[in-house]
Amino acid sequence: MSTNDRFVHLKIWRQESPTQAGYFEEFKVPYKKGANVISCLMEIQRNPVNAQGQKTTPVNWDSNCLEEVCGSCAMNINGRVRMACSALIDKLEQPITLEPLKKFPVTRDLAVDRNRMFEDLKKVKAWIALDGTHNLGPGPRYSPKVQAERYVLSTCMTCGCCLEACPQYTRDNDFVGAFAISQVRLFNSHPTGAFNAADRNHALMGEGGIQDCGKAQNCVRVCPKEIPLTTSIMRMNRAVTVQTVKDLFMKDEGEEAGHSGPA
């Protein structure tokens, strides 16, 4: 059979709105060597006709950079969460089944609402506080080893793959998940960010924090950027333990200072 006669067979989840029931719809698009899942979805968008030859609506999905940087095209492909832009057709078994992430509300078809992830980043204060916009001068130097460690952590795309694979992360709980824990490690290791390390540690010590992690280690297996998420969880477990001890000592010192005052 010639290349021109070959087609890519896709089985895609369709859902008109968050409140409507979903279903699978099958499509066949012309095969192109080196094509990825996104290019097949684009082909359907150009010509929205299903495998039965019926005119249908274009498939809705999220994507932006198309080079595994933005994290927006995460979906379940043949039952495994991954990035659609780097999922090559030649390496996938057909029919290729495309489903949205199940840990987030579906907005339409393959697109989901991941706002919870950004709210969790707010919860753990995943940013560096700056005092004004004036020139602060050169920052402190740190070793190439620390620089390399921090760079890997900074490649997190907030894609949600680690959360999709995590058995502890569900729609009806408050667990922040591995990505947020790893971001706390990143910002606590920053020379300026370290000033607010205690605030981030306390956020992880609260409801939905690091104590809810069941150490399944699925997160590190599916991370498209190969971030050492289990190492981050281990480091932050130690950090919150140290923070707990510090809090106890500070509480005891405060009580002693109160008792030592005049009667």
Given for the second form:
Amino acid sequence: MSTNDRFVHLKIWRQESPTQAGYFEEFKVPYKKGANVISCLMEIQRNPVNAQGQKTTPVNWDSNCLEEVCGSCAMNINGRVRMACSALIDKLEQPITLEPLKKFPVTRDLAVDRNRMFEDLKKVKAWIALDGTHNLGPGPRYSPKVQAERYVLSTCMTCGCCLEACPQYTRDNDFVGAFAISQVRLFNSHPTGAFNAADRNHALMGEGGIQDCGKAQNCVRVCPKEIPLTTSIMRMNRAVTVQTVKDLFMKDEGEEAGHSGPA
Amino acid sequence: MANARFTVVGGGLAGLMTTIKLAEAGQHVDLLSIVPVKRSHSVCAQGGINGAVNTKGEGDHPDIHVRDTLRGGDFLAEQTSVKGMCYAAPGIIYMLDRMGVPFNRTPEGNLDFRRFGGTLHHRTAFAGATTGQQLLYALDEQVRRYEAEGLVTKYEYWEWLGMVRDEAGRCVGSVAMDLRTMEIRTFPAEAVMLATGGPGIIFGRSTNSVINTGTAAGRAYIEGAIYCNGEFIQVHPTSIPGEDKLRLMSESVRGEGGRVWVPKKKGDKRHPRDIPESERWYFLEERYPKYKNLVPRDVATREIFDVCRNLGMGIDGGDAVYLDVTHIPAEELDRKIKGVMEIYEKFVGDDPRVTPMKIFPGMHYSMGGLYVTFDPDPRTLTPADGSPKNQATTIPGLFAGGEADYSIHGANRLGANSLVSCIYAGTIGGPAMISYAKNNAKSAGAVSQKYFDDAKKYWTERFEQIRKMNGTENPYVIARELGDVMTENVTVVRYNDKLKATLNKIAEFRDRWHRINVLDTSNSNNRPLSFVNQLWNMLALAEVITKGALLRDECRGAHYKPDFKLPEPKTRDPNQDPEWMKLWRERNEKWAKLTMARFTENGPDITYEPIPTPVMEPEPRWYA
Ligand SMILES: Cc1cc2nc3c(=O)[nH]c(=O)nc-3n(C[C@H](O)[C@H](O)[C@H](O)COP(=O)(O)OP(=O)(O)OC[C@H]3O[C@@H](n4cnc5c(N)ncnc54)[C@H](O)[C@@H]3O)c2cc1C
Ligand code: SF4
Ligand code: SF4
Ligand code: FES
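Having seen the form predicted on its own, please provide the structure of the form predicted together with its partner chain.
Starting with the chain above, the whole complex follows.
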């Protein structure tokens, strides 16, 4: 083999099952122009041999779209949380270290179980309470400005980067994290979604809710979709405060806490 | 039907919509998906969703949508479902709007619409350039609501393996595998919907997501379902080539004014920005003055192919042409197609707002799929509400919908017609499954346990065998080689000798499959184990696609064989050339038929089925 053949040097976390201990394994895969972390992992599938020349098993990881829109492939790359499919080899220092997210249980190697995120979406009722799917004509009108604001929030792909970076989000607490708070803002800012704003605000009130946020702002810095998470947190903080006051009044008047629109 | 359970396989748009329809009717649904449903391939759709809402005062109408779709598909589509879809489309868009999809708005706050290929109308609703993501999330949220209510149980990271059938051949459930623990179990069901998406990965690199191997449809075919029109594979004109995948540059880029060109001078080495307007060849605009850059995809793809491969006029003499949006204000681009702009920027490193993009066609979509039936209402010529025949495969109890079925797109799909077809399939598929179950004398739950035990035993043994495979062949290497051959010989331009060679290659791959090394024998998240089985099903579908292409000696939509091309008509409008019309009619007589593939041990048995044309008589397709 000629000496100027280039390789990509990777150091990858291996862990066969959730309960087994993990370790690093090193790989050298042929360099290709335009390669990214996932294309290197695919190369290892086609030739599962480590840097020591020993046969090994292909690495396990989660991915699907390969264009940073499905949210599957979040991992720690050189110690920083990001999406693997858009991590271009040319822009990374070698050896490239790949580790699974630490805030979620590892299922194997680089794959983790993020089901908690989907459960938290249930908790905050991240949906619009539709009457039904039959044809009821168009939805409510709203301005292009509101659309633009909602659109960005709606690109959240449940990747978990914001949670990985958040000092307040741990495996043993109930904090719902920045993404879920931001989803509440998304649904509360829809004209009909706002009908259930109080319910969502309440979901952010108790333990694991918005007051757990320490305002460290790590989340916004790592979000691959550049979602304005700190603005969402600020707005929802205010909405929750208003809600608390409202709840007091409503109690006095013996009414249901209803329409508390977006802050 | 107390305690009836249904199974939906797939959580893309088609599967989620089916699930919502079932749950809305109070039915219990087991929803199986290889990936968490929110990560399904539908999130990749960029450009938008079609519906003739006619908010632009252009006189658009569902009937025109029908005509564009049938013409675009070169009259190989199932006409009544096309009509049903086009009439349902405005209501579907409204429903999505009510679910909270952040569709782009007009200044007055109405839904905005953009133009897409194969039509002259603004008919495409869009949410930036990540429409699929937004639509999928909206349906996912509604399903989550039903999940919270206990009507839907999700089985994510579960792979559907095959059917459970009783002695009469009825599908009474499924066998599936937990991809984390590798546990195999059965799921009894009154009816099963396969909404498992397309088979792009058979072509190796494509614009598809990595799990789109077509394994479920392939397996259903092996188990006796008919696979229809497999040879119709859409190659999208504009994608960016990559090591791991071809990333799509949505048609919306041209819809918003993007122009395709190459330097007039062969091998011009100048930076594209330094090439003056007069020295650029806008070949699509020149060749198609009416539709310009928005001709249907098959047409645009062949033209780009022609310019690069036949004329050698590609950028630097290679496989690339410019897709240029630099004349559009960056602010407007960001408002309407930011998602696409970012993909280019991220994966190529150039800013497309400043430097023209370099693109080339890439495998994108399968028009073919599992054969399903429809039950047209004779008055409306659209699928009758709630008929159990809608979206039904040839196997009783097994339904199919979305990219996994063959029905709507004929020989070529129009841009932004897939999302709406997937949701439409769910809209009529869910109710069809319920009626089917109601009409059945015996519930699947009352069927002898023996069938379930046998099916489970079959799959347990099959995976025990795969786990023991310790040969020399790497399954991922075989898959890559399969992809390379399929892309080279079975995409844009097809020749019979190469198609024959491809069939031989597939036979070789199958032979090598038996000498595979499974690479991993563990019982935890063993992806190679599952992939080896999938590869077998991929080979079966590859054979269907290739053999269908070999046998079809004509050009139609995306299927293009230069050796069987009709001569150019002597008039611009071919209808004015009687001699040519005669040739066209003969051709149509012979080939305007569905390709029906049935599995046999010796390869696909292919027959042809005439297509009823109650909605619209076929006519020559021309876009000049
Ligand atoms: C890049 C790109 C852009 C596109 N843009 C547009 C556009 O702008 N407009 C438009 O109309 N169309 C567009 N399309 C086409 C459209 O996105 C797809 O055709 C459509 O989303 C398919 O949806 P589906 O529900 O049929 O399947 P998918 O979304 O592919 O979902 C398939 C589901 O099946 C599951 N599954 C598969 N096999 C199994 C198995 N064996 N067991 C269990 N589960 C299984 C998967 O986990 C997944 O949940 C685009 C396609 C691509 C590739
Ligand atoms: S602001 Fe800080 S504490 Fe709050 S969610 Fe973001 S990272 Fe976590
Ligand atoms: S907010 Fe951003 S980082 Fe957090 S889950 Fe959503 S996309 Fe990922
Ligand atoms: S694979 Fe979908 S985000 Fe990376």
